[in-house]
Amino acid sequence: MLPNFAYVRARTVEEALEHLGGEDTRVHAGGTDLLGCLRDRVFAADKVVSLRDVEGLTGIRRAADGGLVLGGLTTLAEVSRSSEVRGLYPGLAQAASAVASPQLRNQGTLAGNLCQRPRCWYFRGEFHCAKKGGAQCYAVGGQNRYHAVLGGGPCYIVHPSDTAPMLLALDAAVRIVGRAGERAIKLAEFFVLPEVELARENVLAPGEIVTEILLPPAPGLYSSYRKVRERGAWDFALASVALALRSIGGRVTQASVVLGGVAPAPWRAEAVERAIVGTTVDEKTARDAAAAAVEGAEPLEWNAYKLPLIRGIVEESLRRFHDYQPS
């Protein structure tokens, strides 16, 4: 059951910012994560500020440099269907279409997908875990089938977003607005690991809003997104991989490989990138690069199965890139 809270429908960004900033004031975009968090008592809210009536926060348009600007409140369904996204960044369309179910994609927003809270059942449940100020991460000695194998500790959450790994691979930036003004930062600087700060997953200050996602130009870019989940719909990723590659004559000249569902933040697989840059990604290269994807992994008792999953989807995705190249 939802707790009681005041509800404000802002008409402008400025009006929304006037109501935001308090510790227990929350932003309502699509609401697909917010309402679940309130119901599960993940956090409190004495006021919820809706952005749905604010003009200028939706839509997809070309930027002056040839990239795209996506409004933060653009729905995931709109992103997945956009002809411009499909044409320039097919991996992002694939990632958006892989989120949850059609109903949730019609409601959920792109910025909301980036900012959603972790789905760890200890964090969402009645446990005073480390992330909520407690003394321990219960996943370490508990049921940890869905938890992190990379970048974990002192908390082993995984970031639940499908679009975040792909946007990070695409070198996207986000425009953030708050009472202190406006700033734009690379998505690589947006996420926060538990070892840096336990209480939050990104750099947003109280009252700040992600208004736009900025994608750089994509000439000659190959992008793809591959997700493995237990069911064909609704489920979050057990593991996923986002590729953004450039090549000349089939030889990789630039690579960005990001893993999802396996770390507290979208995880840049730099060892994979090093293994494929300068190559034509034949079968051996794909296999060796996939093995490099799990370097430094530290699985818990019940989630070591993620390591062969990671290797499998990385190798499969690289083979598809190889097959895509003109003969």
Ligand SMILES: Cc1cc2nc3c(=O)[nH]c(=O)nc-3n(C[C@H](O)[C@H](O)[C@H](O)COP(=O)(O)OP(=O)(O)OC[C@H]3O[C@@H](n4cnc5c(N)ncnc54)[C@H](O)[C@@H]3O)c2cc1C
Second form
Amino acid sequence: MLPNFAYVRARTVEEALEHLGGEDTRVHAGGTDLLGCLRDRVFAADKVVSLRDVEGLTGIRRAADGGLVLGGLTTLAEVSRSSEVRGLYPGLAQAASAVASPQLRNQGTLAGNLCQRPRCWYFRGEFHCAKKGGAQCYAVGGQNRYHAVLGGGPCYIVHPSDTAPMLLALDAAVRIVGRAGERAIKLAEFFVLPEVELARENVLAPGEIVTEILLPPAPGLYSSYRKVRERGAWDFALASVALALRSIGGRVTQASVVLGGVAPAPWRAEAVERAIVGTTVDEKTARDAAAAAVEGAEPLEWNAYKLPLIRGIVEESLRRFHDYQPS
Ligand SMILES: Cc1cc2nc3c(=O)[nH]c(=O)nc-3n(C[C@H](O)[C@H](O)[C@H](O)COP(=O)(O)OP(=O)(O)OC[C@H]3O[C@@H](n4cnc5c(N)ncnc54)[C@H](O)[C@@H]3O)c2cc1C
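Right, the form predicted on its own is done, so what does the form predicted together with this ligand look like?
First the chain shown before, then all remaining chains and molecules of the complex.
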């Protein structure tokens, strides 16, 4: 059962900000993650502020520079079927349609997808784990099949979002509005690792709202998103890879490769990027680059299977890029 809390349906961003700010005030977008967290007492709320009636937070429009501006409250279903997203950033349409089920994509929003909390069963369960201010991460030495193999410690959650790795690969930014004002920051600065900030997964201060996601122009950009899940139906990623590549005559000039489901934040695979820039990504390059994707990985007792999985999907995605090149 949900606990009691005050509920506000804000009509404007200003009204929402008036009600937000305290440690236990929460933003409600689609509610597909938030309400489960409140029901399961993962965290508390004195006041929940709905953004659903706030004007101007939905929709997809062209930016003056040729990129796209996506309202934070745009549903994942809208993102996945938008002809502009599909035409300019097909990888983002693939990532949005890889989230959960049609019902959840109709309800869940893009900003909510970026700001959702981790799925670690110790964090979600009745454990006073390190992330909740406790002394230890129970995943270390516990049931860690779905936990981080890269970037973990002192907490080993994985970032659960499908759109986050793709948006990071696309060099997207988010517009953030709070009582102190407004700023736009790149996603590369938005997500934080537990070694920097244990209690939260991004730099949002209490009461701040993500109002827009900003995509830079995409001429000549190839993008793709590949996700592996345990079940054929809706499920979170065991591992995923987002590619955003520019090339001339099939030769890669710029590469952004980001892994999902394997680290506490979307994980930039820089060694893969280095291995493919300047090449046409032939079979051997794809294989060698994929091997580099797990450089520095430190699997826990039950999740070493993620390493060949990562290598496999990176190699497969790179080979698709190679095959896609017009001859
Ligand atoms: C069964 C199930 C399966 C799922 N499978 C997947 C999956 O495969 N892939 C995946 O990526 N996700 C998955 N999800 C998670 C979730 O449904 C999606 O991430 C969804 O996009 C969350 O969006 P929402 O609008 O419902 O967010 P909400 O639940 O409203 O909010 C989520 C969190 O973000 C905060 N928040 C929301 N909007 C904003 C904003 N604009 N500014 C600041 N903070 C904000 C909220 O306060 C809350 O903490 C799944 C969820 C369920 C229940």
